[in-house]
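Single chain ahead, written as structure tokens, the form predicted alone.
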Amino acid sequence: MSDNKNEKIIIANWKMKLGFGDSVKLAKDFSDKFADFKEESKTVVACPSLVSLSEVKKVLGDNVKMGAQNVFWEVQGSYTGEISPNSLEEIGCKYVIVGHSERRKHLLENYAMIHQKVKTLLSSSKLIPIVCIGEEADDRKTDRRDYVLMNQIQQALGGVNIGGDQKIVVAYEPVWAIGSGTALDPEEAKYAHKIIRLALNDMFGMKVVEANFKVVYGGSVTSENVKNFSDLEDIDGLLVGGASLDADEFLKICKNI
């Protein structure tokens, strides 16, 4: 991720849809499908399993960043079966996923480990914290959006330092639109962008939500609906979930934004 304002990030989360040699060939697929990708005002970043991330590093190419699904708050201790930044770091990674709402919903991680982990990401590691966000379908039904996703942001990203070269991903991701396969409209999704934006800049000041942060959406996106996404003020990429399981189907995307 540069220091490029018009810059787009699109990241593929394959989340536990692959097993380990699966994993390695769809890594194989991306490299040969991303081989001549040599847009410079794109950055493509894959999150694979945590079993398969040293294998698929070997395969994925130039053209595409790692990314992991997860990690843990301390880099080092007797944490068992969590993952250290350091380790990540080392074996090739260059992005992280914080607090995905699957994780909030079926492991009960809460903002308070999710601000933990930014912390840690950002004084311990050069990794770059892709931070998820996004409100329940009663929360849409309610008019209670915007409480939740400012809420959520301050939760986060509340007294974090962020400055010279660091960068932090913001993914808004309304948890009612993930895998249902009906993507947010994008009009709705203009609007909750300059939400997180203001709410952004209410905490981090203009100057530094400019050169340090993306806003990316999330949410059953794929080929056919990425231009409705793709020129909307706000938005700075996207993360893929289940379209991005299929090298070509997510090189469309990557090319239609």
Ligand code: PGA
Contents of the next structure:
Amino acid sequence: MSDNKNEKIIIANWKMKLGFGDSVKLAKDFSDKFADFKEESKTVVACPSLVSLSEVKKVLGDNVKMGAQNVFWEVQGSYTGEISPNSLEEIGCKYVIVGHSERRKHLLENYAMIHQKVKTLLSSSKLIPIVCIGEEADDRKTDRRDYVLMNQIQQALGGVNIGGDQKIVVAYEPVWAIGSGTALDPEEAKYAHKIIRLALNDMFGMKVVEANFKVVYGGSVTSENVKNFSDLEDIDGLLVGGASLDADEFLKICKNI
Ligand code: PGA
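With the form predicted alone already on screen, would you show the form predicted together with the named molecule?
Okay, now the whole complex, with that chain kicking things off.
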């Protein structure tokens, strides 16, 4: 991710959908398909499962950066089963997803933890956090979305110091849209991204937001609907789950955003 404010970032989240061998195979596919993908203004990131990261790094090629799907908020210590930001950096990760809604749901990860993770990443590593926010279906129905988004941003990023060349990606993923086959309507996406940007501007100031933040959309993006998002102001890229498990499909998405 560079300082170019028009740069788009497209992130593949492979979740726990592939075993070790299939992850390495898909990484090789990415490396082949993205060999000629040299668009200056686009950064492509793949986030494989933890166990496959080292091996994936060996085959991923130069045009796709590597990210992890989770990290702990301490760099070292008695934290059985957890993942240090330093170890992720050591094996070649540049990015890490923080607080994905699937972790919030199944692992009871909350925004206090997410906040700690972001702080540690910024103070003790060069990893770029991809911080996930997004409302539930009920919040949308009852018009609580704006409040929920602003509150999540406040909890995750309130009091966080960011400056210099540090970066944060905020991924707006309406929980109800993830894996549903129904992406957010572009007008709604435009509106939600505006709210997110206003909340960030309020906390960090416009200059910092422009220089240090990207705000991306995630939730059932495919090569069919990607065009809906490509011209929207305030959308700096995409976080793609299901459709990133096929290198051809993902390449189409990257070309068309
Ligand atoms: P999806 O997942 O593209 O399969 O909806 C997105 C995500 O969970 O990051």
